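Presented below, as structure tokens, is a lone chain in the form predicted on its own.
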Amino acid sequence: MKGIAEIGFSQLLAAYVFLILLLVMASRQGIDKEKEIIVSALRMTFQLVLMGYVLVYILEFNSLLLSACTLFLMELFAVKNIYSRVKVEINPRLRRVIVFSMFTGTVTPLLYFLLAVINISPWYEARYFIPIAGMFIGNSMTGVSLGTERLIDSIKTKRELIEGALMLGATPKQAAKIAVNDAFTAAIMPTINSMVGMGIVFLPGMMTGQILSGISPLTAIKYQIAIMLGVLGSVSLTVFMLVRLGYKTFFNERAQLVG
């Protein structure tokens, strides 16, 4: 079976035609987003090239310490991106909840996945550890961003309803339930929706990459199913902890809504 086709520098430059196409369309439509588009493309390119060189080094040494440090940095950047993505103010207590949810909600499923699902030895094998961690963290980051924004918005828009429930004797958990459920649903739906069209409407990137590298489509499919279920578990656990702990940051010790 043939190996993956190499992409040369000139061929890579040819792919930037799609970026130029977007810039032209944005300009023709009068959408003033050219700067953001260019910055995002340059940032993506720089980050991926940098990560490529870092991964060469990490894969060569295959050290638990290097893998753990890489995971820690990925988590930090994910949390930073969540703070910048959410367009509403995040109170300090909720920021701490976000950090706890991201670290716990991604590391726990990652370790289970490596030890029980793939069952590799050593379990910190970098060529599995880093890419799978990236998929778990990236999808969880999106879920937490959506969940945080929706939770804050729901608490604010339903403030009178929540305060009315508190006056009637409801606990903060009972009063905030509608906002918590709303945030949880909004956060996990993108992951569920992507699963619905997977395989028929589109082939996921990891599966496509494996097929291009010469791996049997059936093997690639098994990996993709396992990865997607792992992502679902990571997103669900992360968002669940976020909303179940996050709503408490809007109440004081006397069960009064202060957010």
The other form holds:
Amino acid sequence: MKGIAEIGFSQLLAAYVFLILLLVMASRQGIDKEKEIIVSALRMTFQLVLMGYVLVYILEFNSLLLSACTLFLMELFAVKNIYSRVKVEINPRLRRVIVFSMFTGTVTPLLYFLLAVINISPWYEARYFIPIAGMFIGNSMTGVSLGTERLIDSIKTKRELIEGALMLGATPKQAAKIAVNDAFTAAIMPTINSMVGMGIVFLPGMMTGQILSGISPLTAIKYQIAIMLGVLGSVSLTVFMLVRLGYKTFFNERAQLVG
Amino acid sequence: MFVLKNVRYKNILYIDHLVIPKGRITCITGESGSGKTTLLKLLNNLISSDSGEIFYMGKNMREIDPVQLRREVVLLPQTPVIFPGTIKDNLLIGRRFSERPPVGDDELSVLLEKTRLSKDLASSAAELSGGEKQRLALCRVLLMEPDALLLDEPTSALDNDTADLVMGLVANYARDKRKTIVMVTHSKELARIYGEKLVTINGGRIVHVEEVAE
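Given the form predicted on its own, state the structure of the form predicted together with the partner chain.
Every chain and every other molecule in the complex is listed next, the one we just looked at coming first.
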């Protein structure tokens, strides 16, 4: 099998033609977004270059401690991203639930995946650990953002129904069930939907990468299927913990709906 | 059944002393915004007072499990709450929430007819009119057979005839089963007819209490 063709510096520059194309179109149409486009492209370039060097270092050292620290940082950025993506105010208890759900909901399936599915030695081999952790955390982050937003919104708009249930002697769990299920569905649907089009409408990035680097497509799809199921597990687990613990933050110790 | 002592809630309600007797119908009247609904919510512990004590059956409400209390003291809000599903689902949801066995379809139909709501149990509850929803919600809480029923303007969306009919049903229910009823109404007339104890609230304070002789 031949390895991937190296992209030279001038060839890489040639790829920026696409960016220039977009800028020209935007200014022709009077779409006032040039600044955002340039900033985004610069951020993309800078972040990836930085990540490239960091990854070279991490993969070379291949230490559990270093990988664990990287994982911790990724989780922190993901949580920060969730806080800023959710446009409504998140109560402090719900913020703690988000942190807890993200950490346990991604790390547990990650460990299972590395030990039982990939089964490599050492199990924390950075070449696997880091990218797989990235995919789990990234997808769970999207799920938790959607779930948090929907949970807050649903409890607000269904307030009458929830209080109506409480008046009839429902427990907070029974009363909030409608909002909890609503949030769970909204959060996992994108992941479910992405499975439908996979392989037909688009080739996932990871699989594309493996094929480009000369790996047999048959090996690549096995990885892709396993990863997709792992992502599904991680998203479901994080979102499930989020909604099942999260609804409680809207009730006080007298089982009254607050906030 | 309820005793309130020095109860304060925000700047809405100030009750120094109020006794609500067991097994009787207490009517609370007053202008809108006078704190009537807030009082009902306090009795159902949907909200807690900022200070003062409320005793239920001699026990301080703060020491009673709120969910258990709400299964014994059920509040019917002025705007009826309709859950997704059929009329039957809506009738039985109160018993389901309070973990009691469902009742048979015959009994449900008989009760509906008593409120002149002759509808198919399997039809969607969302399509009922305002007045029909109000009667449906009332039937739901009657089916729960709680020790105390807190009714917030239970006939506000009904015409006079239906209102009389429904009130008669509630009064009979209370008498037959020796249940406690606390009813908020803006109608002094309804209060006069059905109330055994009349409480008038104005600006969050009790301005008049009257026991009606049998």
